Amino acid sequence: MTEGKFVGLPKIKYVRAYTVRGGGADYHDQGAGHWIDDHIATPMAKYPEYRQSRQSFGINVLGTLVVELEAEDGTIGFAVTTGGEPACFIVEKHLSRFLIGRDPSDYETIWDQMYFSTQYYGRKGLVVNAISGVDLAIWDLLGKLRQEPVYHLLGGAVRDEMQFYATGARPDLAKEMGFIGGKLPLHHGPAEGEEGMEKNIALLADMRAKCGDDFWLMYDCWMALDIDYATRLAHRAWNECGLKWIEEALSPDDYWGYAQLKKNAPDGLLVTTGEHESTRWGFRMLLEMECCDIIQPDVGWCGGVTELIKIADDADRKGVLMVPHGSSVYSYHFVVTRHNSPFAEFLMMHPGPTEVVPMFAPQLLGEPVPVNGKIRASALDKPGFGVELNRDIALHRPYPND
């Protein structure tokens, strides 16, 4: 990565934070019948009234956060993540003081000031989502001011193309579309007992029969399991169906449980997690306690690109792969520069999902999508993150400061 400041850049003049509803960065905010909200195992599934739909317990209440930074010369950098109106308040009322009048190449100092000024009420979750959105917007602005894609600023591509696995309800169709693997949502958790376990194994076995033995199949457990259930599921899914990995089986705060699950898992089955972890300190726990084989930070939630650099470096030193959680161009520009990120995730946001559609639609314009399971590095060659904000969507700015 290029070290030090980029000299003579226009300063940040305006900071704007918007919220918007319906898909995009808040990809759980979908209409009825979408696979992503169809009786998926969650920590709330122990309550029958919240078992059928994740939206029933409020997974989509916040909406998308859009952060927009305008430089003195009128150049605009932006980013989308989750956090909605509460994150807008944090960005405009708190974080903006560390941005206005600043050179965007001061991203290290800006990040440090944002994080430590909010530490007394932040450290993880919503506040770090807001910081992530700001940081991504800084990198987008920096790339546009320098007329370079973000991946050039990060050291350049280490491969000519990225290959993807698909997350969605139809791995069999994902195989036909050229993806290297398919990750299924786990539908039944511990509260549904042995009947639920049998249904989980039956679905996986059906997909294995449809996909053949040479296609990766993974289970996304979305923090829903306990150590006993996760261990039994891991062994059955490995022995009976050749599962490649079991993902985010436990609460993200249960580092000790993950360390035990990694010991309990059958040889050959990978344990993965980190989607809901944040900052270098959280991932340091996962790495030093040997909790998993692959870490999966979401660049829109873990602290942005500036923090992801540190997380990835720590993983590289530990010999642990880093495959970011699906976050469209915001992770693509990073993955293509990293040897320890050999493939990437693509979230199948078609309701079926029976076709490949842009992941963060309708908020992003010009978003590249995999063709035959791959995206060429050259598809990322536009300045910044290479996408534009769709100005036709209903953006709401609840806390204007200018």
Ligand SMILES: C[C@H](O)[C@H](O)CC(=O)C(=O)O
Second form
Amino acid sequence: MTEGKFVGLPKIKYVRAYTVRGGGADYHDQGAGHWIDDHIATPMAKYPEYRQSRQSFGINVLGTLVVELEAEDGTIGFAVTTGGEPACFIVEKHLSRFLIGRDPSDYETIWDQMYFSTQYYGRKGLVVNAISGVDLAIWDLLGKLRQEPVYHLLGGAVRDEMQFYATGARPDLAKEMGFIGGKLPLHHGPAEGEEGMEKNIALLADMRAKCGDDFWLMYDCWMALDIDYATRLAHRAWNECGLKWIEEALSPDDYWGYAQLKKNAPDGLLVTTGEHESTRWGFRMLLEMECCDIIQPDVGWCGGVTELIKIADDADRKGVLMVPHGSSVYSYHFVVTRHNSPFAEFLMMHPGPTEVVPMFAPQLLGEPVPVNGKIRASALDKPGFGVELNRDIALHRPYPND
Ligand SMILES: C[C@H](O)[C@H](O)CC(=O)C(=O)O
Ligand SMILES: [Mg+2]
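Shown: the form predicted on its own; wanted: the form predicted in complex with the ligand:
Complete assembly follows, chain above in first position.
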């Protein structure tokens, strides 16, 4: 090619960041009576006043962040993640300078600039959520401009369909719906003593009796435990109920604790974690310190697709499975391209949960859902992430940059 002739894709012209309330990407932002806020063990449960409800300590305080990127030709890429109003500020007032006038194909440089310009106040959490939202919107725009699904841009499907396990309070119903396993929220942590431990085991035993021996059952501990409690739970749940894995038992900062837990856990029981970890550097700690058997990055929180490529490659190199946390289409387009992601998570967002509903409803239109526990790769065959933003919901743009 003659130097200087290549014109590239239409450049990004507008960056818009909105916040929305009510479920969707902030899936903890649900109404009263939802299974996801029913006395679930958390690190805040040592304070009795914050034990019954996660909303009582503010789990849903952020709401959803919607990032919208409009190219010069009017094509719009968008993405949703958790982050709400403070993430809108970061996107519009800080990150937009690295986006306006740029070709979306330059996602590597854009990511690098977003990360290192915010490193002095970022690195993890809210700032990386905002970076992830922008990165996902770039990949959506790229797919829409090239008229290709994101999974094509990532190397294509390695399997014809994806298999799902369901996260929710009713693994017995998930089994009837065709899922390969059910992940229960743990309800009682160390502050509720031996009585709580007995209740945890009793619930699992009841589900084992209902689901039969071959169905996977997992416990999601949402960072609530200490090593002693997690070790005792792991042994009892494995011996008495055939638990498949114990998830996110400890604080995400306690790499040393995870390495110890993995040594303490019974042979055959998997230790999993990573949904609140970010970037190639955080996951390198988990992988090199041999903290777990499965890493579970959330593509909307760990740095987006651009960063997940690096995280997944590192896990692959070390022979560790990478099964992303939730994240709807943003996960599906990645999982289907990866040999080390043999199955995926489906978060049951029905309050019961007695039926399958789209994970990020009502924010996305055209979101595929598992049928008989599976989604075919061909269901992703639309440009970008294959979904549209539902503009009937109340979008609020607090910090316009233009
Ligand atoms: C059910 C868990 O407490 C949490 O709400 C979701 C989660 O950690 C997961 O899906 O994994
Ligand atoms: Mg989890």
